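The chain below stands alone and is given as structure tokens, in the form predicted on its own.
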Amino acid sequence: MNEKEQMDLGRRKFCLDLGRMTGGLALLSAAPWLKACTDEKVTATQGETARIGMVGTGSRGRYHIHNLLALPHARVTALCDIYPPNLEAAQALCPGARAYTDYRRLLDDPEVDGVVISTPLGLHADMTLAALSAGKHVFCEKAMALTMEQCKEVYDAYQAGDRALYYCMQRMYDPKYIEGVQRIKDGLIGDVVGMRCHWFRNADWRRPVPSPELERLINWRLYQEFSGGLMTELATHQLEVCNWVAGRLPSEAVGMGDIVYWKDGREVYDSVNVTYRFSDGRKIAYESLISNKYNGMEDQILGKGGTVDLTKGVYYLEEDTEISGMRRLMDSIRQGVFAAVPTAGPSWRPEYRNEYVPHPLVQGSVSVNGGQSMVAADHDGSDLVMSAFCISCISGEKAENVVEEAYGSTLLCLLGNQAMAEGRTVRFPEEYKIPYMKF
């Protein structure tokens, strides 16, 4: 079986498994964007092809091309990039696609149904608006835009039109996240009392620059003109999950950001700590730095009855009946926790973290992203959201709540950046609230 056949089989298995996951139809209610992935939708578009134009053919763009080439219902018909080495590399992957250096010419191409935008963040809003105006369906990399004003402009344009708009929030399509969030909502860990997310790397976030004048073009993530730094590049994924779990957004943020280690002329922080507070007092604790990778990446949902680590696809219970009290007692004696063995009295309950035992959220092998790649991780849901986008290009149907989820997480990232820059607690602006949001 070749790679394309394997991917198609995996995609179909995911579609079939949607009906078998915990909650069944309730799952599709809690994550309605998955309706575009059901087996019925796949079957309905069988034999039809979405014609895709790629705007931005750097490493992330070529990763999307890799996924598109494996989809039976997609064909890359056009490519666009202003950097010749990237465009040439993409042409080698798609030799039959037309090549452009001006994205507006690609938007005029009648052989393009949908556009995939994989450019620096500072270009997302203008390109998305132009593509929607040109009558194209759009798939854009995260985050939605560089400013709150731009986010609202894109959201309003999407609402006013009839074109599908997707953002690559791949956790929304990752089976272990889908199952985990649904089980949290079903009461697996009791009342959710807090959330902790972190993303650690140890690298300068730079790419080689063949000539000095290309520095900002190639290393755009390091400059505020194009980038929101660690928040918009990393936190946007994790904050979306927190919003998804909570069913609402935090109302305020406070934080600190600094350039601690990579003092190389960059303008964005290499270390951030932001706390988001919901109206009921629950909090999201977010931390990221790129000069130590020991802790990797985790998305933890904390409940009164247990903890779900969505990144690894496991959960831990506060009261775990699968571990007998005697086993716990003997383990603690062996570890020297107690100087004497209690022989009577009330039932004993340990309070030690090393007693927690992981339980899988989904059966079978699970792909775990350690968070170290600057490009992508295989089997993280990116292929499935791309497949759903191509189905929408064929059917013309919008996916439910994808744009709204991306809008909320992007604004939280920008709110966190504002809180760090101003050194104060900032509240979510009233003018950027939309009907979808709850606080």
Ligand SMILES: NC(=O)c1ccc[n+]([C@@H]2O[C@H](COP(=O)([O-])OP(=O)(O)OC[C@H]3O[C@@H](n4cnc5c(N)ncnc54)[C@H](O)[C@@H]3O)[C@@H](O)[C@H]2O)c1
The other form holds:
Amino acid sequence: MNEKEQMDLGRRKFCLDLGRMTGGLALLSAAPWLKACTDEKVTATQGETARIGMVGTGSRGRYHIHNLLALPHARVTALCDIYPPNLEAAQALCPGARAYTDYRRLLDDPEVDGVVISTPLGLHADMTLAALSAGKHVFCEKAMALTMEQCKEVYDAYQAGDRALYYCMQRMYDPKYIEGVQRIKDGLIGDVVGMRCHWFRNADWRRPVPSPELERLINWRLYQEFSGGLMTELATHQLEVCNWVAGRLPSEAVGMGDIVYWKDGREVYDSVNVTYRFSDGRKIAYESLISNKYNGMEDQILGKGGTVDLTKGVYYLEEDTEISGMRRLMDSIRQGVFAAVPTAGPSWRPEYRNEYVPHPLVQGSVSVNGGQSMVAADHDGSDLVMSAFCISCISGEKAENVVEEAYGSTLLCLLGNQAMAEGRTVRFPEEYKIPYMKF
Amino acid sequence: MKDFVIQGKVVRRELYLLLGCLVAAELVNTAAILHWGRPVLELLTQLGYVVVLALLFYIVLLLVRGLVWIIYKIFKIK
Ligand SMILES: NC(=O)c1ccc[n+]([C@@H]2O[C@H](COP(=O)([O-])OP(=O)(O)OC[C@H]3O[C@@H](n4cnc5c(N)ncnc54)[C@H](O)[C@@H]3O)[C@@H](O)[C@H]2O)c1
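If the one shown is the form predicted on its own, what is the structure of the form predicted in complex with the named molecule?
Full complex below, order starting with the chain above.
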């Protein structure tokens, strides 16, 4: 294989093989953002390279560097961080890149086409706005911003300009999610009647701090000045999936949040339960707790005819016609035997969960993220978003609906936080509705 | 020590019984296939379940025969 062919193969690894997926090209209408990573787009940008500047080289920033280093159409030309150990660690990965400690200087660098922002949430809006106005394409980590006002400001700036803006909502690029959402829309589980998403961990979310004055810089997730807590850090991804499946947004939220276990001076909840209601009465039940991990992380779409667990890339059917006759016979005998359990007089039927048979959404192996890592899972779609971003840096094309999806899910997280803080039902504010949204 | 001698005809009888159990289990499989409208191929693909069911039938039969034998012995002694 010659060098050109090798490069071609390398590129192809980072485009979505729509031909291999059941939905094929039809997937592009349900997930138009994928247009940026089709084979044609990859081929059209052949021979060109996106020059990338990294702002924030902490754990997620360096994860992105690893993905960028594997991309034939990307080169990291600049790095910026205010915490020397993280900047040095990134320099070790990209020895040729210029290093900055002020992101504005990086934005002045003409050798940078696109900026990857992996800093604490509280800094996303200012950095994104500055980068867009400096004429850079931007890839920003989720969530979009810390407040609704900031989200709207960024959204308006993006709409008014011609630069590409991506948010790292990797589920939108994950084959099992893409296939799953498409099949749900095609009627796999009948009418969608509800959604249940949760994320459980058993860890304090803290990182070791070498010196007390660095506490807020390193453990920014725990402080409201920088973070929206579990909602913006974890729920963002999951609520985006719910919006994507429903094709609309819930119109109100109610919830409760508390610091149940980690009473260590943090300002964000370690336990949240939020219910979102769509205008037709369907609900998203969201729960996150970080002092017990029995339930792990799951994104469940509940249909009249079955359930899809997008996290694991499987579905279960209520009336499973794909199960063999023998298996069904044994199931009905078992159900008959355990159906009536006499207790203290009247008999009752324990409604344990049936043993449903999991069916895979995608053929071949899929990567399943158990949700326990604070950094990432391998091949969860993050590499594809990054690849799509680099293609946009080269072609100058904006991605379809990525910002709108990030805007919607971030606003829902912030709405959930507001509902918990105020202890009341809050409606989606009129002033933050955008034309893309349906309710 | 006394040697146990298992006669050829006993072995043959047990094998026939086992075969009977297999046939009965495959009949159950056929009934399930017909009942739930499953592909005929399941006659082969579900052989694992069929074998397990056949063994189950055989064990039940063994227990019943043991019981009959005990009852017979009790009455004979009386
Ligand atoms: N998409 C995902 O699945 C995913 C996973 C993990 C983290 N994240 C997001 O990535 C972002 C970063 O998270 P992390 O875990 O890497 O945090 P981190 O604390 O490890 O890294 C943040 C980095 O930003 C640097 N920084 C802070 N202020 C800065 C400034 N003014 N200028 C330049 N650099 C500055 C810090 O020094 C640090 O190195 C967060 O928004 C987080 O929500 C996303």
